[in-house]
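First comes one chain, alone, set out as structure tokens in the form predicted alone.
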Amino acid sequence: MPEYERMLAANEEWARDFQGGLPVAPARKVAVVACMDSRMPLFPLLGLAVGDAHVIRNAGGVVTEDTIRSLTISQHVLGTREIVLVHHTDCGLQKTDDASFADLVEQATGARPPWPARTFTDADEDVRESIRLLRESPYLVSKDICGTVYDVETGRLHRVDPDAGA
């Protein structure tokens, strides 16, 4: 059986005890960026329910244009005022660089992707970026933003100084 006919059922049970008519904007006014990697599940590892906080979620967690993009959306029509920031140990952008990345999409599809992978080393360093890349947006109304970096093997979230090694 493929992985959507099994969503698709997990679906139909989940939906059985749906409850509905949440509001748009989320109860929390928080918004969540982080990695998309299948060991973070965001809402118990933060203690979320449905409709308290919009995730946003890319390769890496890292800060790009269509994260700002999904943030001012966030804020000026949905009234998010606090950014999360997760990143996590052993994430994929950690074992490859930019150009080797480039080269190896390139390899396989003969075509070279125009946008830079954002690979990092260290997650702390890498969540810094991300806050400065935040605080320097223009387009956000609220530069409250807190940055995390989950531990895969602890499961434990520790908070990332934004001035540490500045």
The other form holds:
2 protein chains.
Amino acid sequence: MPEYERMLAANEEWARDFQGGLPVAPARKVAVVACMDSRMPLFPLLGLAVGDAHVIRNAGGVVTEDTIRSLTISQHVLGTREIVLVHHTDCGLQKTDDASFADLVEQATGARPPWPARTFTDADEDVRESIRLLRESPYLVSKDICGTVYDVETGRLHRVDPDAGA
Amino acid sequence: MPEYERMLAANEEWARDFQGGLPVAPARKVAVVACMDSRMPLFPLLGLAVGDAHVIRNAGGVVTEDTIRSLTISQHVLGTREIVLVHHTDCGLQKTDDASFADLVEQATGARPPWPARTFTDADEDVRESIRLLRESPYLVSKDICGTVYDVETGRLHRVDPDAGA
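Go ahead and give the structure of the form predicted in complex with another copy of the chain, now that the form predicted alone is out.
Full assembly next; the chain just shown is listed first.
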């Protein structure tokens, strides 16, 4: 059975006792930006209820043009005011580098990506880089940012000092 | 209290009974691409356990260069082979259009975004557009894609026929 069929069957269970009626704007006015890593179920991990916060995720939880697009919509159209970043230990992007990644893709597909993978070595420093990029953006109305790193072995978040090591 | 402090306190609870030891590669070899909407807790909604699937989310759940970057890493570095798309009813991106959004941001910040918001009108058609963009990408090794729309009032997903209306 393809995985999507298992997911559609599981969704039947989810829908059985479902309560709708929530508004589109997040109740707690927060947008979370996190890595796509499979070990981070963000709702229970952060104590979020359905309807509480936007959740933006990509490889690394990095700040790209698409992250800025999503946050700009989140703030201007849907009223969020805080941003919480969640990077994590043991990330796939720490296991390669941009050139090796481009080689790997080119060898498998014949096409070399023109965009960088956005690999990194130090998770805390990568969070600080994200905070710097958000602070530089001219499109956001609120720059109230908390950067964190999640430890996949302990389940614990630690907050990153945005100005450490600067 | 800022929302991030509530989240860090909730995370203490999450970490209390935590079991680590999961590998970085997703167990079910799936990457989910979904909208950032606050009403979609994807793990329970799709029956996912911790460690099962990558979760990529942005405004609309649309396919951008960053979505392709994340999926290319997911497939080439971390071995996923299926892609599940989750768009939804009552999306914030159905409540504006690209020009009005750019006006709104410019009026509030003085800066006009050079990138489109990626607004849409029909959720099923937007899923089909995402499938088309994924099929066109030269960087992915697997194009095994299931597109769905989530109904925020019933909690139910329906599968989108990728070739309907073509």
